[in-house]
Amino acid sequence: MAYVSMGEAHRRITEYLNRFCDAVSYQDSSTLCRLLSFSSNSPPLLSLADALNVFQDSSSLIRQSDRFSEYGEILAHVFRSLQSYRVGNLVEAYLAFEKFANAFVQEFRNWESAWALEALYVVCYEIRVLAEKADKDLTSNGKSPEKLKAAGSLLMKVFGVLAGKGPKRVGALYVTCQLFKTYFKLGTVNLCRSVIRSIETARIFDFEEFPRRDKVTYMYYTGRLEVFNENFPAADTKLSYALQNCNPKRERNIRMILKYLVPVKLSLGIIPKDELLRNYNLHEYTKIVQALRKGDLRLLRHALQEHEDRFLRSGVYLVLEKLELQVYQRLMKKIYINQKLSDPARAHQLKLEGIAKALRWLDMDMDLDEVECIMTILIYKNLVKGYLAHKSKVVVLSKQDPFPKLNGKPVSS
């Protein structure tokens, strides 16, 4: 930190106070956003923090002017938070910022128009990010992380302020998305349901009136929730909406969407192109796609094992594991095609021993009872049309479409 004289510190603090009051007086939301964006680590805010740590009695500057004192509670907490943030005391920074946020939300509630909506977005974003940093600090010191949970409560309060009639309601979806990020981080995704009900069933909201950015984020998170619930058609609809409406220049965001949309599409029998996986660095799915195309169960299991940690963290491991049935279906189809070429008269009769031999070639050593069990499941799940001749140990395939396509529908339960 460079040396700051008392006079320079006084000047910087007074300049910030004037800029804040001007922004409110002239309803200049963009300036207000910059004044509150702690996580941006902008030079003006860092230099203000240095000034506050030199000039310790900033509250006297606020009190000495009626113009400043009108927003005294807001400004005092902002200064206290910024001071703590600058010296790395993240817990104290969060506590002060929470008090500021409560005061700001109360002020926002009193303003008739929605001119400060973008500034409110900044407050919601900053309190979540600051809470995450504070919790990380608490954890490293052996203490219980609790600030993000508190931030979630405050965000819910903000949602309540916006969930009414009037122009402010368009901000409700942004706050909802911040709540989603909070709940997913905390592992309390069940709390998302009440907010979703408010957005999707309340008559005061028209989804199309929300900003595109917020609609994309909302569909991404609700799509992920549908993945966890194994409601793949709904997940496909929501994640596809997010992908189609995402800014094409935001490649990182597109990759985040595809990380969930790809396994959903695979579950519905839709295989993505290799080019898509290459373009968005989704190499973890390359071998899984190859396994589905080849009917190679060994390759699928190796791919799941290789990227197990990644798939578990993102919550798609079980979704991908269930692709085994589709891989078996593809293998049966390959056996059928080969038999059709070598013995056309008996193409629709697959011996269980022949299937077991193909599986052994893939290092999958199974006895005939296990093979029969798998074929029974494939027939039950409508992945194979036919029946089992138990005594002769043969699968008799239907002559009409023996291997039905999923056509965008998940494997039946």
Contents of the next structure:
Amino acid sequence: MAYVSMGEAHRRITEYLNRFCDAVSYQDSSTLCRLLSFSSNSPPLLSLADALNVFQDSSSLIRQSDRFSEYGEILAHVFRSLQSYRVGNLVEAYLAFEKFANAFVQEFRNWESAWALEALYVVCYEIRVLAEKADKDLTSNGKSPEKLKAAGSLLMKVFGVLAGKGPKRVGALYVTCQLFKTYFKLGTVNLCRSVIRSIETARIFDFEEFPRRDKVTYMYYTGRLEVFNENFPAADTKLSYALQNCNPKRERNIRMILKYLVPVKLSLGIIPKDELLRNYNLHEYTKIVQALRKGDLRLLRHALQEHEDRFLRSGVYLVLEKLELQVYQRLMKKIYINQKLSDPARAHQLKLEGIAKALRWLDMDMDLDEVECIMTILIYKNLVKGYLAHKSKVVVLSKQDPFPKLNGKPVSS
Amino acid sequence: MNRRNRGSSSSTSRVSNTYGNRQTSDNPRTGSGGGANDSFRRRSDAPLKRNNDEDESNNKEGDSADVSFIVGTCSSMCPERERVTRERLRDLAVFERLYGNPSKSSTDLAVKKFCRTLSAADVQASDVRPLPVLEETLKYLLSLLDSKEHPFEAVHDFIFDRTRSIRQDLSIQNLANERVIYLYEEMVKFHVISHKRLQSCSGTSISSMHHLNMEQLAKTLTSLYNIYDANRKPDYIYENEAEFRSLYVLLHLNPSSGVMGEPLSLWFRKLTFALVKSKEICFVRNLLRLYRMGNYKNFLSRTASEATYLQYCISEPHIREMRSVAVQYINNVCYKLQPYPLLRLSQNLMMKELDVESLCHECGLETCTDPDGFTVLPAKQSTFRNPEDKFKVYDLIGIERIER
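Okay, that one was the form predicted alone. Can I see the form predicted together with the partner chain too?
Full assembly next; the chain just shown is listed first.
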């Protein structure tokens, strides 16, 4: 922490106070944003924090002027939070910021126009980020982390303030996205449901009115929820929307969307180009795609194991595991094609014994009962068209289109 | 003594959790239904006294005072004043009556009832049983399971209610050490075994009993997981933890079964590495894969050869489902001129041949005898339907290896 003289400290604090009050008087949202972005660690804020830690009695400065004391409560909390943040007391920084946020939201409510919306966004962002830092601190000290949960409650309150008829309502989607991030981090994603319902069914909201950036984020998270619930067509729609509308320069965001979109597309029988996987560094899917193309079950199992931890953490493991049936389909098709070359007249009859042999090649030992079971499943789920002649131990394929493509529909349950 | 006594963050934590958890729990007692979601929850975060406004207003400011939890002093299974009241009101369960007298009980027979509306103001230490008494109480209750005198429904009902009260006492006192883990594990076992035994009972109220039992099973499991997490040492799992975690997967095999909880994809995210690699979790993940694929043969043979008793009990509905699925698939895909032999089907479904025949009929399908005298299932019948009786159970060949 830099050395600051009392005089200099006094000057810096007063300057901030003036800036703040000017911003409010002249409805200067962008300045207000800068004054509140603690986690940006901007030099002016850091130097103000140093000043506060030296001066110590900032509330007396606030009381000195009528102009400042109008926002006395708000400013006192801001200072306390910034001070604590600077010295690494993250829990206190959060608590003070929470008090500031509550007071600020009250003021915001009273301002008729939506001039301070951007600043409100900053407040919402900071509340979440500070809460995350505070929780990290608590956990590392063996205490129970509950600040992020509290931040969630506050964000809900803000949402409530914005959910009205006036121009402020376009801010609701941003707050929704902050809530999503909060709930996803906490693991309480079921709480997303109520806010989703509000956005999608309340008549005051028109989805198209919201800023594009927020729409993309919203679709990303709701798309992910559809992935968790394995509603693949819905997941496809939402994640594709996010992809198409995402700023192409934001490569990191595109990668995040693709991380979930690729498994969804695979479940619908749509295979991405290798180029795409390369360009966005999605190498964890390379072997899976290969396994699908080649009908190689061993490769699929291996790929799942190799990245097991990563897939489990992102929640796509079960989705990828389900691709097994499509891999089987591809394998059957290969066997069929091979047979067509060597014995075209009898190609449409797949002997169970022949299938078992092909599987043994892939180090998968199955008895005929198991093979028969797999074939039964494939036929029932329309991945293979034909019928099973049990006594003859043969699957007779339909002459037309024996291996129907999924065509954008998931494998039937 | 491992009673959780870390730091002093309990007061606001309970308050903010009380606010935050309104949506997830409707039961004032058990560590909320949403508890499984948050692996960081400490035992003190259980929303104990949701209806207590006094508690909330006292604890609004900062992380200051450590609110002390009640330490129970009731030395018998039922608090004296409750027993006396219930004797007077003739509100004694069959098991509590002394020589069948509906208005007389004793300290050996009366067990504290579950009481839904509980606010801190009403609870006295003398009404709450300390851990040793709770241990004795549970031991006594579980000994009733073998009772031949009364129908199982009555036994279940009594133990169901009285164990709920035990959980309440544990929660009020914020107990969360290894002995408590053992108690919760025993109570989960009770619910699992009831889940199985209720299926062979009859009566109009069985269906709702079954449903309520499932509900409490889910809640007790959640509380158990919270305690495992609260006492977590890095990379350590308790002796039975893997098995009890595996039960959650089996409960949620079918996403539309209506069991409360988050989707499995989310649940797996939070398992520790040690748990993911444990034998029991690997086993159920395999079963999950086979179930979702519809691979009836491997699902049934794996279950028969590897499941523990508890896992088997929870799997019974799925075993039943997989068998109907098998019949459905085979009827649909087989060649009309080559009916499927029931003997082979019974081997694949780990069933007796006569049971398979019965199952086919339950599914609305006819069986017949082929020229060689074997019973077969003709294919492509159009009358398939899912069996109506959800609870009828056929033996699982191979499961006899589990002693009970």
